[in-house]
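Here we start with a single chain on its own, the form predicted on its own, put down as structure tokens.
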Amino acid sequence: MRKLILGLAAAALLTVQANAETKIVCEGSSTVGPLAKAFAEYFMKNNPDVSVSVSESGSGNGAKAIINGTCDVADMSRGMKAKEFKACADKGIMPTPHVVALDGIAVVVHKSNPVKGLSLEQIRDIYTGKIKNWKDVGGVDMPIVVITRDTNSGTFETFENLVMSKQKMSDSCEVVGSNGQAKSRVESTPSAVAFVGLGFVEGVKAIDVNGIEANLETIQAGTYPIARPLFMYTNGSPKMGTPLYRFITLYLTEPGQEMVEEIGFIPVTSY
């Protein structure tokens, strides 16, 4: 019996070593999402012997599952969360964030709508529901309709922490799960306002904030006021030379800078 446990014991250490070197699970943010994917089919181009895996359940489904074992790099548009960081302290993990790209959220309405910009205030006053009217910002006699993100986003949190100063968002807030969702939304809405990733603006506009456009130069100098990193989070740093290790480190290479700007994100690097 003893010989058959260790047998067994050894088989199973066998096939997580081989998923390991042949299979790459990625999980989480819908807004690190199409720059994991654009990572995936590239770095399975050049290594056809590694499958690569992306899912995009949201930021807090990648902390998940990172947590419970069942993927390999969490994509977050926000970072772990203290209590994150202890849950998987206390399964013996050891989170580690690699920023692969900058994104600022944008706040993007229909391209009929005459409105150019708006103040921070004025857009948590539109997403609180003190202001309802496009009239009141600017724009023609129209109603407002918000578009807001499901609370389990990066995107959500981190646009509720930099715009909403701790107050609640109206009952009113239309809610989608993903910034593609909201760009549809706004695209064939006129009165819609949502925030996305700066990498979703097509066929919608972006408008400025506090004056200052959302593009690489004010981004990148911290400028325009709804900014973040985004992240692959491993458990532990992957050692040197293995394909997941291969794989994280692909946004400091060339071909992983030019599709960080291809999507519409900025690179932490440049050549």
Given for the second form:
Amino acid sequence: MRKLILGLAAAALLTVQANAETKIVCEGSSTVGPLAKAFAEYFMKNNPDVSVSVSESGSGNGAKAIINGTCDVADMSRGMKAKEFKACADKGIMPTPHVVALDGIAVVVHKSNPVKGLSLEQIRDIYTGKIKNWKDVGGVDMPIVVITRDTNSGTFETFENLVMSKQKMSDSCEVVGSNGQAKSRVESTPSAVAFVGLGFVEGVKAIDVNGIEANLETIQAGTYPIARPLFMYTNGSPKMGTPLYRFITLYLTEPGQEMVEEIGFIPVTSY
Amino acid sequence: MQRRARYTLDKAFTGLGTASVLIMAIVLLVLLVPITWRGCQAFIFRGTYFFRQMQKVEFDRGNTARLDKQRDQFLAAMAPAWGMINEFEAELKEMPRKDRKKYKANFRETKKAFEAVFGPLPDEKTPILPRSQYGQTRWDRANVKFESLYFREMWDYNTPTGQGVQLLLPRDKDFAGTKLEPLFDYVKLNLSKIMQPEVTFYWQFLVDKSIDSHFFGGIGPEVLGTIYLTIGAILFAVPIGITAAVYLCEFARPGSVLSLIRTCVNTLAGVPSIVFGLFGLAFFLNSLHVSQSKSVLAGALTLALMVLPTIIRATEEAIRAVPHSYKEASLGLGASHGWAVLTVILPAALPGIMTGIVLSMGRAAGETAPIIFTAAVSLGAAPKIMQVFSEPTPALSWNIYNLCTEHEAVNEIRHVQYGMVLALIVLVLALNMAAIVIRARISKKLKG
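Now show me the form predicted together with the partner chain, since the one above was the form predicted on its own.
Expanding to the full complex; the earlier chain stays at the top.
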């Protein structure tokens, strides 16, 4: 009996050593999350000896993880800030961006809301608290429930840069922690407004901004005003031929671009 | 008079006690029944033709001959529907421009809704994501999706208040007079012939990996990750905890230092779990670098810290409950203090210690906050046993939270979420049961 157990243990050890795996750890944005997850599963299916893991904790955490060297790929829905670059450089890390997709930040409302579109200025006024009722922007007479994201979110920072133009958001905004939460909050609240990545507009109504609808054409052409690239950062350019290199260049391949499109983002090239 | 008052008070107290027990039972029922009911639907449901196809392709399960027969039935039943779509496309091309414009957007939408129920059309390129490679795999979801094929959702804003009202317009009215019109009634009549629903017991849900971020497949990596983390935490916490408790009870000199240590342990027990999580990130990962990235090891260490106070306190209580005469008898027979602790006191205290370990295991399995930053990922392969030192893992508690807050299509996969909840509850219950059995056995053995 004991011999059998010993033999089994030895066999287990041997098999483990035989397929010594490489791993790729992705950390960061919840907007890039669905994309990273799709890439990861596609990649693992074709490379069974590589294990890819993805966590979605916000762009800020992605940056922190790459600064601390605890991830291989930092998913970020905004560019790295100077401060983060410096922190990287101080630790001898060279953050290298890969633009994996383009994304418009959709301003979403409940489907029963008659408002079709808002101008950037109106959106700003809603978030600063100047406009408090939907009737002021051509809607129904009901107070606006304003949903925003935590400061760790890349979507939040892009929105702040492109929409708020240095004005402070009102304190009465309700803060949620992820795109999914923002969406489901709007889905269940007829008077709510929120901003989410384009991959999260199922079940809610994305309204026009400055009269322009967020879709593939307007975002690729750059006419939709709240658009941004989605990044994956690595430490330096990965060595060609390594699993990390193949993973990070997946977005350039046709399957990669198709995944980007099927999830609802905009591919960077028109293949 | 006084006696009567006392009697009344006594009665009131008994009543209060019974009432609170009743309330607890009701709360448990209200909580557990829906969880169990909905959780079971992840395991037992009516699977469609697509479910069996998906199982064959992804996991190589199922009887090929039977599947081929079902495929023939599916193709035969679908052929007229696909034909109608093709005919309509041809008809659309011939139409005058004005009419074409009228149908174009609606047709695109209809086709999308059609593909959501019945999978991609045969002459189209296979989509890359598994979620769009198959039609609906569950009969209940197929019916929901069929509704949005049969009815077009529209919001009417011409109401007195201006608030939109949802209208469901049958699509066959939209396409009246065209070749597409009969499609809707055809698929309505033949839905079960196409989908071929069968009651399925999908126990592999517990061991399968997820396919396309939990759209299909099971929760194997999560279950395994939770087990790893729990066992890891106990492996670290139990030796340290018992040693500490023995020292505190038997060897430490009573005084201000000892009471300070006790206070510290008690305070540690009250620290919120998220603080442990942040501490684990800062200490194990960023300072000690126990692993390069998040890992099962770092998570288990953090969880161990969290359950340590519980184990210390339970062990202390158990040791104190051992009659003093045991120790005296042992010392009287010439045993040293250490030997007496090891051979007499600890075995006698074992049932109590086991209780502490049981409680800690349940807590370690269910906690989310300590593993967010140290071990848990929302997607990943289950690490093999040698990889626990370097690789992160999905875990039930974290993934339940992740699915309901961050997943992009949470409404489509509610059954997975409830399946996870049920699995976690059953896992914790099973752990407790196992430990209770072990405890009972040890007690029996000790009594001789």
